Every structure is written in C-alpha cells, then in structure tokens.
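We begin with a single chain expressed as structure tokens, specifically the form predicted alone.
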Amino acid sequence: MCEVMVVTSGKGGVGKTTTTANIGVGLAMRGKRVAVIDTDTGLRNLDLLLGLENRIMYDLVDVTSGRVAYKKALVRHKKFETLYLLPTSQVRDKSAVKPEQLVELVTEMRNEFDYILIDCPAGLEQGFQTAIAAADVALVVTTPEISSVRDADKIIGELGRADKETIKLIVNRIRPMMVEKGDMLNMDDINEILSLECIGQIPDDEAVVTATNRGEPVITIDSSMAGRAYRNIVARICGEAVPFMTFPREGFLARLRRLFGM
C-alpha cells in the first residue's frame, strides 16, 4: 500500500527540501519505488538537490491542467531507477494548482508507487494547503531555534484543523557544542513545546552543503553525520527499531583552544 508523506516546515530554509530529497533517495535506495514531488510553485529546487534539472520536459502545472499526463512530466533518476521526480513550474505562482487537482493526482499515482513525497512550499498561504491535501503522513522538519520550533508549532496547528492525524517530527542542523552550552533548544525543549513523535535527529553538517551543489544527496555519503541520520529515519519509516545517534561533544584540545583564543 502506498504512503503518502508531505514534507512542511514552518519557515523557510530549515532544510524541508534537503530532507525531501535525502529520505527520496534513501527509500529508493532500499528498492521502494518513490515519487517525490515539488509542490513549492515558482520557487523549485527539489529537481537541483537531485541532480536533474537538465532533465525537465514538463511540469505540476501541465499535469493539473490537463495537457500532459503524470508519466509524461516524471523524471527518472539515472542512478536509482526506482525514484521518480514530478517538478512543479518555475514561472507560475502557487494558485496554479489547486488542493483538489493534487489529491485527484495522487490517488491516480498511488496504485504505482510505494511511498509519495510532497515537498511542501514554507507558510500557511495557499500552497500549504495543497501541499498537504493528499497526505497521510506529515513530517514537520524545524531547527533548534526558538523562532523556528514556533513556527512549527503554528504549522502543527494548521494540520491539526486539516485533520492530519500522523504528524512526526524532523529535527535538523543540530550543532551539539551550541546545545551542550544553551545556546541552542535541546530536545527536551522541543518536546515539551510541540510533543510530537520524533523520527530524525540531523546535525549541522558542512557535506550537506557540498552534495546539494553537486546534486548528490548527503544520505550517499557514508562518511557524514547528517547522512548517517537521514538513513536512519529511513530505517524508522519502513518500520525499524533505530536509536537516535549520540553527537560527539568537544574534545578537551579543542575546548582548550577555545578558551584561550588559539
């Protein structure tokens, strides 16, 4: 049976498409067959993180409206033949597609897929309405920031009075030194504010920077943390039992280096 997961965040820039991408990646890298799709209208970027911009024919907007059908605007990806890219339009704006185009679209690509990823434009416009239509699972994707776990919290709401009943949570860019000395929320902090299941716990990562430039995403990377999390949350969504990693803390050299300045 397919699962149908929306990718939201309250604000933007907290890595909701980064985390599209990866857990894309990651699914098709078990064997599931995924489609990922761009619902963020005038604003894409989920074709860059994968590496297939230069694959674009068509587009969201074309299939709602009728002028092509889905299997015609999807893009396979070369290196893992079971994910599937449909990139919405660059130059259209979100009221391009409406709630009831996207859920007619989904329930017609269902009976194809294993797992469907919504990527989600930030805010509560009208694009976040649509974006969730068709979901039957939110991932809500926040920073260890006040403002941010706010914003999530307002989003949480929103999905609450859409009746959103499955709701987890993503954690991204956690810098443990930052948490270690309060300057940043820890999970504990988070919890009591949004008291959502957690599913992934992300930490800063400077090789997420450097795969999304080369449109390869980190989870790839066997070497990086952020990568090593992200396959985590893809064992938690098929069902596995996987403890939350545990982030080194500074070591005394480096400590040491801090306090006096060298």
Ligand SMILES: Nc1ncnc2c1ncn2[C@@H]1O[C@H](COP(=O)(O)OP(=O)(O)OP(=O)(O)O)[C@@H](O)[C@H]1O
Given for the second form:
Amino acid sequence: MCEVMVVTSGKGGVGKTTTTANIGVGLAMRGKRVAVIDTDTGLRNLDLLLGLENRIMYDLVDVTSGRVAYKKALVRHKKFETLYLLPTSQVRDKSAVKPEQLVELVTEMRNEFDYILIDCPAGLEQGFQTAIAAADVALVVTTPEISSVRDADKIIGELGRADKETIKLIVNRIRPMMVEKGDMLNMDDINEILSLECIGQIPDDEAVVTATNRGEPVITIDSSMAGRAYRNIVARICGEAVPFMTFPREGFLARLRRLFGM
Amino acid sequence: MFKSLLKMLGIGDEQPSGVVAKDRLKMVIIHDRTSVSPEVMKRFRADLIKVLSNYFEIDEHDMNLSLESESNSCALIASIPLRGMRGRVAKT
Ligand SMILES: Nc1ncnc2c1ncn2[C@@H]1O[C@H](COP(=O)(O)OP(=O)(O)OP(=O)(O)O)[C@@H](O)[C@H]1O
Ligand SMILES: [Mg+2]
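What would you give as the form predicted in complex with the ligand, now that the form predicted alone is on the page?
Once more the chain from above appears, this time first in line as the rest of the complex follows.
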C-alpha cells in the first residue's frame, strides 16, 4: 500500500524542502520505493538538495499537461536507487498545475511506490491547494518561533477544511541551548498549542547547510544531530516507536563555568 | 548588574522569553481560530453589559470575559459578579 504525504508549512523558509529531501532519502535507505514530487512551481529546489539538478529532462507541467508520461519525467537517484524525483516546472504561472491534475497523477503513481512525498510551496494560495489535494497525510513543519507557529495553526485550519484528518507536526531548527535557558519554545509547548501529534524535532545544525551544499541530505551523515533526528522521523513514519532524542543539557555548574570563562 | 548576573545563571525572577512567547501565542491563536479580534471582544463586552444591566445589577469592573482553548475547541468564559446578591442568595 502506498502512503502519500504532503510536507507543508504556513511560513516560508522553515525547512519543507529540506524535510522532504531527508525523509525521501531516509525511506529509500530502508529500501522503500519513494517518489518525491516538487510542486513549488517556478522555484525549483528539491533537485538541488538531492544533487539531481543536472539530470532533469522533463517536469511536472510536462506530465500534467499530457506531453510526457510520468515515468519519463522521473529522475532516478544515483545512490539510492529506489528514490525518484519528479521536478517542478520553472514556469512563472503558479497555477500551472490544478489540484485535480495532481490527484490524477498521484492515483496513477500509487501502484509503483510505497511512499510519495509532495513538497508544498509556502503560503495559502492555489499551489498549496494543489499540493495537499492528493495527500493521505500532512506533515506540518514549523520552527519554534511565534510567527511560524501561528502560521502553522492557520495551515492546520485549512487542512481541516480540506478534510485532511491525519496531520503530524515536525519542529525544525531547535536550539537546545536556548530551550535550556527558557528562551525558546520547546516541542511540548508547541505540541500543546497546536494539539497535534509530533513526529520529530530537529536541531538547528550547520551540517544541514554543508549537506545541502553537497547535494547529499544530512540524513546520510551519521555523526550529525539533525541527521539522527531525521532518521528517527523516518523510523516513526515506518511505525517504530522511537523515543524523542534529548539534546545535551547544560547544567547550573556548566552555566557558571561559562559565565566566568572557565 | 546583579539582576543580569542572576538571569545568566538562570535563577532570576524575570519570566524567560519562551514563557512569554507561549502566552502570547495562545492568545493570538485563539483569536485567529475564532476570528474574533480584541476589538470585537471590546464591543461584545460593552453590549453584554448593556443587556445584562436590564436584568441584573452587575459589577462591570470585576467582570471577566475571555476566550479559552482546550485541545481542539474554543470556549467563551465569562465571570460576572452580581452586586448586592450575596446576602439574598444566602436567605433563600
Ligand atoms: N535544521 C536546520 N538547521 C540549519 N539550517 C536549516 C535547518 N533546516 C533548514 N535549514 C536551512 O533553512 C533554509 C530554508 O530551508 P528550506 O528551503 O528547506 O525551507 P522551505 O520551507 O522549503 O522554504 P520555502 O518556503 O522557500 O520553500 C535553507 O537554507 C536550509 O539549509
Ligand atoms: Mg521549499
């Protein structure tokens, strides 16, 4: 059976594309057949994060407009061979893909894949409606900032209106030191406010940037904290009960020592 | 200086900004969800006082109106103290 997940957020730039790439790779590392679809029309990025930018022949609009069969447009990953990308189009018209067209495409693709991940554009416009139309599950990404959480709440409301009932939360870019000091919302705070099931918290991690630079998602880097957090998310998606990771804590003494430069 | 020292040690009395953020978020989200702005609440309060005054002697200043959210639902909570009722209620 195939599960279709849309990765969405209210506020832009909170890590949707990063999350799509990492979960996609993570599922493929487990041997799952995965398709990732970039629906951020005009702003193509998912190909870059996966290191596939030089291998694109056709795009989503070519497929939905009927010019080519979807199998022709899929780009297979070199290293993770069960992972395929369907790149977005670079056209300016944000409404180039209609919700019905994506539903039809995804329905056709369901037979060939275990997971289909849809990377959603930011905002509440038609691009969002298109991206969520075909999804069974919505993964809402937020950062621990008030504006981002507020916008996430709006998106959750919209998902409800579109009858999307399975919604899961991912909190990205947590800074453990700030949480420790009480200067950042923590996962439980956000959980309580949005009342959603949380399937992961990802620390703010330089390795995300270096991994993105190389086109190899951070989940492939064993030693990185963010990579570990994404591997946990993938495990939870696969139905494993993984405890939430605790970040290294800074105790009272450590704070004293830092204060006096010791 | 002493205060900032305490704060750096994490034992100051000032609320950490994370707590402030949570309180502010809770409020703004309730208003977003119900699409009731603080301005509307103010007008509602005034109207409510007008109507209630036709029936009760109320204490405007101790009246408390708020929107509260519990998991997935929102509720309007009102606490309206009535003036000069204490003695009478006890007698009946
Ligand atoms: N956990 C993290 N640690 C450090 N940097 C991160 C993390 N997550 C995301 N970033 C960085 O934040 C930026 C935005 O991420 P990304 O492109 O995934 O967001 P997005 O939600 O897809 O944005 P848009 O709304 O524009 O599509 C990127 O530069 C990415 O490298
Ligand atoms: Mg993106």
